[in-house]
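Next up: a single chain in structure tokens, the form predicted alone.
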Amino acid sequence: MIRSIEVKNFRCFKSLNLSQLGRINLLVGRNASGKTAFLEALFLVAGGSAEVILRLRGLRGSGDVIKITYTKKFYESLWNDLFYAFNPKQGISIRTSGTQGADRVLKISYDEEESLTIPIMDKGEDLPGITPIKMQWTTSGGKFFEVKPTITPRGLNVGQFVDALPGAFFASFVSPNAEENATNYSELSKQGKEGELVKALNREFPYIQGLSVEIDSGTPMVYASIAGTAHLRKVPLTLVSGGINKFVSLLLAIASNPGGVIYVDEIENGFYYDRLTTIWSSLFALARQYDVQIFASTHSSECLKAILPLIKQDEEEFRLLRANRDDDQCNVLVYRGKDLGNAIQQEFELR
């Protein structure tokens, strides 16, 4: 579990340094303030691989194909947006501690002792003026392991994964991938696991009476078993509700990720607000019994007063993270459970 954060020079935060954190971690703040970037400095430094920053250029809406060129415009346009200010001469510090796994580094910074060498045609070619970032990540026990994403005839090469801190990121207004979530709930079925997320499903929604794995045109998928007819009948979760299948692979990603982290910006997109405090519940359990963290950023007044059962039962482990903008950088502050209980019942303005 992640208990501090410290981030310099990534996006809009110049210097961050937060402490605390709790298990479930609750982010507010206008637009612009800093709360997507916020997730990714932790998804980043969580990761092992460039290939998560390029997931998360497609989660922000710059499209889920590179169309690669070789030129150093290109190349620069992959990375120069983490940097604060758009400038790269200050490298990237991401530093997160804890406990499992939780103590972590990650740099980035061009490496102005090399030279960019692309293969062509089977010759090695070097390319001037083209200067590799690298990405270095020191993990839990001392590891460490630099990753300098090249570009090749076949694509770019990021390198592969290497000792990421397990979790998922849900991006605002992206489906979940429903191949993923068939993935997930497989291997929970094999290891008789389903049962607890089928009983929590059913709980919130009486008419969905189980779960199972389906090829639909050549791809796995997750398929509800719908209640009310003659016979039960099944249909892909994608069709059933955007806010189940939401729920559901919330649900997997916490269950399939034991002694991770999960990352939501704007949890409440696709839930009636009615359903978010029974939601809450079934997402804390299921975060306690596999000792998973979760942050999760949210815009609505509805969100945070449905958790206030639940910090009620056990404040210490909720947190209120408020970002906010000051000229051209962000912050974000901590405010303990007890103090986000209090705000809620007196109906503070919190977002």
Second form
Amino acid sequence: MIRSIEVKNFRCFKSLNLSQLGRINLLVGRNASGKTAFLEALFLVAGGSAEVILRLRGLRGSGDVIKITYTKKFYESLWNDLFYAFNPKQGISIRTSGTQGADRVLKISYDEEESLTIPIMDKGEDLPGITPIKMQWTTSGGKFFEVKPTITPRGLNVGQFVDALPGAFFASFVSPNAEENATNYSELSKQGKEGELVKALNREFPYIQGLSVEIDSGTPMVYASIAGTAHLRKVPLTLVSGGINKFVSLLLAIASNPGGVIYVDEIENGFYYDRLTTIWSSLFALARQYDVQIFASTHSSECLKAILPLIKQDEEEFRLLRANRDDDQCNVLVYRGKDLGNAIQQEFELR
Amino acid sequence: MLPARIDGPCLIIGEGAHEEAFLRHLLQNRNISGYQVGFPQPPDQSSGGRGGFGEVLSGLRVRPDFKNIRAVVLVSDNDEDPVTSFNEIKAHITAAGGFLEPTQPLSVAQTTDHPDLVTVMLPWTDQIGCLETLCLPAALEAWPQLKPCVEEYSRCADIGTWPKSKQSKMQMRCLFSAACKTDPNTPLTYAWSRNPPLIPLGHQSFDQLTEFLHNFRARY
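Next block, the form predicted in complex with the partner chain, ref. the form predicted alone:
Next comes the full complex, this chain leading.
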């Protein structure tokens, strides 16, 4: 569980220092206040590959495909937006501490001592002069590894995944990955642990009697068994409902990443308002069971109100994080669960 | 209920809707700016009062506009035991965390990372009673023809043994019922929405409170 985080020179954060994070951390703030960047900082330091950065580009809506050109401009455009004020001269540092593998450091900077050679295939010569970016993770126990992404004739080489903190990132407007859901469900099923997930789903949506993994056009997908008037019918979960699909994806992500962290941007998207309390209840119960921490941003007052009964039961597990932009930099403040609960009770505007 | 947006610098939190209406109109009548007024949102409609101060203060710091607040004034009734009532408020301030609790009514408690905090007890420091006790002399003076009736009815109903706050509330209720032909149920909250108001806020009864609020505001 991540208890504290220090961020330097990452995206809109020049310097950020937070402590006393909880199991369920609700992140609020205006547009462009740094909510998503904060989730990204957590996700990056937890990851163990430069691929994570490229994945974030996709989740931000910068496109799923990167068109590679063998130029310095292209290479640096992949990374420069990570740096505060787009200035790579100040290196990025993200440090987390806590329990169960949460003590991690990520440093990102350009390696001024090394020049990257890009092979220009059509001219039969190499183009020197690009300073490679280096990403250095130090994980719990002091393990250190470094990645220097390179452009090769076969594409971008981002290095291997090493010693990542388990977790999953749910972007605001990107549908959960159906194949990843199927893999997670299959793994859970092999361990005989799918029952509790199905129960949680059935409690919320009684017409869903069960889940299974089926092959659809060559792709494994989670199917829901829907109770009908005559017989049980299996339907791809993605076709049942976007909200139910997201709910199952979140439950699967929690159950598949014990001891890890789930990052959810705009968690309320896709959920009908009167389901929010029981959805929170299921997510909280499963997160506790699998010792998973959740960072979830929201713009929804209903979403905050819906979590009040859970906060009243156990204030210590909850935090409100408020992202705020002052001038050209962002900041995040942490508030106790007790204060959050009282503010919701008082019907204060918190978003 | 607190204002949707707090601009500062001073926030007054009363026990309930009556205090909110009274203070808001008093500030307006006496031309004192820089205050906004609110009261705790009771968890259920049957409770409220100063019991909600801790919850409001705790939740207040989570609001995005908390940084606009430089001072908080808690306004509460002394009821029958000024010391006990004040100590209750101190306990709520402590439970909220962050704010420094004042040592006595009207003394300002200051801490570095939270707004200053002061407590005003009604009808006034060390005096037994409540908001209605403070307002009653002004109300009776505004309705001279009803004053002997209210006094006679109080004697008749033998309220002399009642707690002071209850006596004041009963007399205010009688006065309002007799004065408001169109709606004998008119609550104190609406006393100043009528034209002319049922209780004139220029009355000398309110001078002490006005002076305090005026001087306190000048600090910020």
